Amino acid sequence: MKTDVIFIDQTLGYGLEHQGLGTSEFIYIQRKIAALAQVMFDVSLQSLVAVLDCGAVAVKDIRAGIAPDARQVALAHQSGCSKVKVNLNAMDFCNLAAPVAEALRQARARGLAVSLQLTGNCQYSSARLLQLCWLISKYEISSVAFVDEYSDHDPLFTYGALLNLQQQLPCPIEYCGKNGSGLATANALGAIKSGVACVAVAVGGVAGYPAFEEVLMGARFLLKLPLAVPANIATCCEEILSYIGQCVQPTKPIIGSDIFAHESGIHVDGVNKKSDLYEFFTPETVGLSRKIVIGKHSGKAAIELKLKELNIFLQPTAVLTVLEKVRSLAIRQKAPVSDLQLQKLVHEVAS
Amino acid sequence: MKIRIVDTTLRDGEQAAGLVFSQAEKLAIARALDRVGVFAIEAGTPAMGVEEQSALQAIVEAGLSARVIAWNRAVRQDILTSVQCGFSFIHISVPVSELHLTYKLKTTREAILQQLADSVAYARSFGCTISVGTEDASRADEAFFLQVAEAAARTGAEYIRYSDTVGCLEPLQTYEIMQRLVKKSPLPLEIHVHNDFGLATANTLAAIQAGVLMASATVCGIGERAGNAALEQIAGVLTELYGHETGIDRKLLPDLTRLVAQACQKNSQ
């Protein structure tokens, strides 16, 4: 396993395409997105010459997404951009059509970086590994990135065929996954398990491609890579979901705001005795907070709890009807049960 | 291969905290499940009290083609309660890692594996059918979890699930894992896994592609903090990627959806 990952964020690119960033909104979400891991971001020609016109923006770290067109490699060249990501079929590799040559003789002869994105399977035969191999060499490509076009691919498969591609071929191996089938993230991990280093990602899993923050954090508590993790990952991804008009779920990986809420008698005991019982990482780890929710599924020590932090005493005898109370005005109301409605139910059972 | 789906919407789902059904929402999803064809349903804790124990026992008497399973801590008196709701199918739990075991319970293998035994026999002494679950499994040491295995099954239990209660495996390790438990296990082993890094469905995959035949879900992935695998992504990516029976009717699986989704919905107060 490689142990310094590039991340290849999908966010900004999005953002751009579907809600119109301007510029200086695009400069605030790359810091804040630069700020989360090691990153490069990933953002179509015609977005990105759009922003351009409208202001300065840093295209260090940009990589132009183009079609295989020598007048978008020069467009690209003329932008400031020293990467370009080139599309390409799996299917039209093996004989390339002359733009497509030019294309690719153009970027290496103006000096742009040059990765090939190639969708469809990426399990490959001897034959067309080879020619994929003289391709790499003749245009020297920096990288090919394969995609999970159908989300069709599953952890193991992505680890073993990565393994092996990057075994065969003479360049780095970038991989982007997809959540058709809810296994971006697994596959994510899965090609870094292999030795890939650089992975496309999404905050919040937006357009459908690995969970940036999933990934992250899988890699760093999973995979054990010497990754830092912002403390303030999850404020971070919200704000930046937020400009470009999503919103994260509570129950969110890593990121969603009830992960660390707690109901159940059983779990509400293990976390107040050792929070490790029940979280795998503290909610400090990401910028959360845990609560304790009090309803239906509480028992008596979650009760006991909360009455302590309302610095109320109750007899253990009284602590049980009062529990039985609050799940009988759960149900009743379909709801937890407030601080105040327990401490009413509390007076009840007192006088 | 036919996988085994064990859907715990009512149990661990309805666990997500804040979230509470009603009586008449959990028999109909009860009901909607069985339309489904799930092999299994979780339906609650007996012995979270009377009202919850109506509301299983309706689902009990409901007639349903699926097993009505009642979930319980390896405890005579929980035992008794789903007993005498009505359940004929027992889930004993027991936690097994040394964390759970030292700093939970502060006990010991050995009084754990006594519990779970007393356990197992008192409820088959009832003529209940035996599912034994083990808490924290992906953090506890493996030979333990085979020493367990082994009591339940020397016990009567039927099968045992191996949870992954954290969400903190990865499916090349979960596969690994089960790759070794699948040959060693004395009992046939469910998979129930959490979504805490959003990889609950590649987990659930990852061991049924190393041999188990049992998966645990809930509808929409409702569950304790990022909520559990999701029983309609696990039905579509066993069935489209690998052509496995799971006994679902897909077509069904929107309206199933729609009305769990609808329960959820909280009163305001």
The other form holds:
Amino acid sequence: MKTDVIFIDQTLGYGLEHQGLGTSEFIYIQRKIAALAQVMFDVSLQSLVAVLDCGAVAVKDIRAGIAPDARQVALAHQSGCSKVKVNLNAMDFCNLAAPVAEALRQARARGLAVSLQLTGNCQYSSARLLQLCWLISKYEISSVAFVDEYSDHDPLFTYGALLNLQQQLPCPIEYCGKNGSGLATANALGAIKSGVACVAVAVGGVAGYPAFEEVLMGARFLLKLPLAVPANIATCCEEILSYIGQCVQPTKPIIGSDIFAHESGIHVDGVNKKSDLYEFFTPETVGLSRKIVIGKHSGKAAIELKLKELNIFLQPTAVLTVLEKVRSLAIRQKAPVSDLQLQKLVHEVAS
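What about the form predicted alone, after the form predicted together with its partner chain?
Lone chain follows.
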């Protein structure tokens, strides 16, 4: 397993194509995402050209996605791109058409780093792998990105298939999973565990890619890779998503505002005594804070903890009375009890 993971970001490309980002927004989001981890940006050449006109966009860490066409190779080169990703159907490399071969030859002649993106799956016969090896060697391909377009794989299969491909191919490979079966993050972690150093991600999991923040945290805390996690990752991701017209659901893993909210009496008591019983990482790790929700499931410990937060002292016997009133009110209004409502109940009991 490699420790130097590169996250291939798809967020910026999505924003360009679906939200029509202007140049200043493009640059701002690019910097925000680059601050999360080591990143390379995948952007379609057509979208990239639209924001390159002002000349202020740095393309050093951008890879332009192109069709296997010599004219697009030339345009990418003229635009200052040093890296291109050529999209190929998994069948294309078996019988390489003349225009495809010419595009790859042109890219090599212009000194571009060429990555092949193969859509389909990660399983190939020995004969086809030999053809792919020939193609990689002949055109000096920098890497091959395998796309699980239809979310067919599970993490164990992904791990094994990518491990085999790395042993067979003479260049680094990348993995691009999709979330059609809800396994995108797990598959991305399976890819990293197999030794793949480049995985496609998107902040918040937009467009069905593995969520950037989930893969980063999983690699850091589950796979124990020495990756830094920005202390403001939740706020940063929320801001990035707002620029591309997306919002963060309160229960979104890693960055949702309510993921550290606890109501149940036993949960609150446990978290208060030993937080890692219910929290795999601390709220401060991602820039969030713990919330004690007062409602029908609350217990005595939750009421005491909440009163302490509100700097309210109450006799232990009175706490039990407040608890009864809290549960009754929460059931009647079918919602948690707010701080203001709790303070009113405390006042009733104390007076």
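Note that the rigid core is defined as the largest set of C-alphas that superpose within 1.5 Å between two forms. A quick note: this is a predicted structure, and the numbers were derived from the prediction, not measured. Numbering follows the first chain given and starts at 1.
**Student:** Relative to the superposed rigid core, does residue 8 relocate between the two forms - that is, does its Cα move 2 Å or more?
**Tutor:** Result for residue 8: no, shift under 2 Å.
**Student:** Examine residue 343 after superposing the rigid core and state whether its CA is displaced by 2 Å or more between the two forms.
**Tutor:** After core superposition, the displacement of the residue 343 C-alpha between the two forms reaches the 2 Å mark, so yes.
**Student:** Answer yes if the Cα of residue 318 shifts by 2 angstroms or more between the two forms on a rigid-core superposition, and no otherwise.
**Tutor:** Yes; residue 318 is a residue whose C-alpha shifts (by 2 Å or more) between the two forms when the cores are overlaid.
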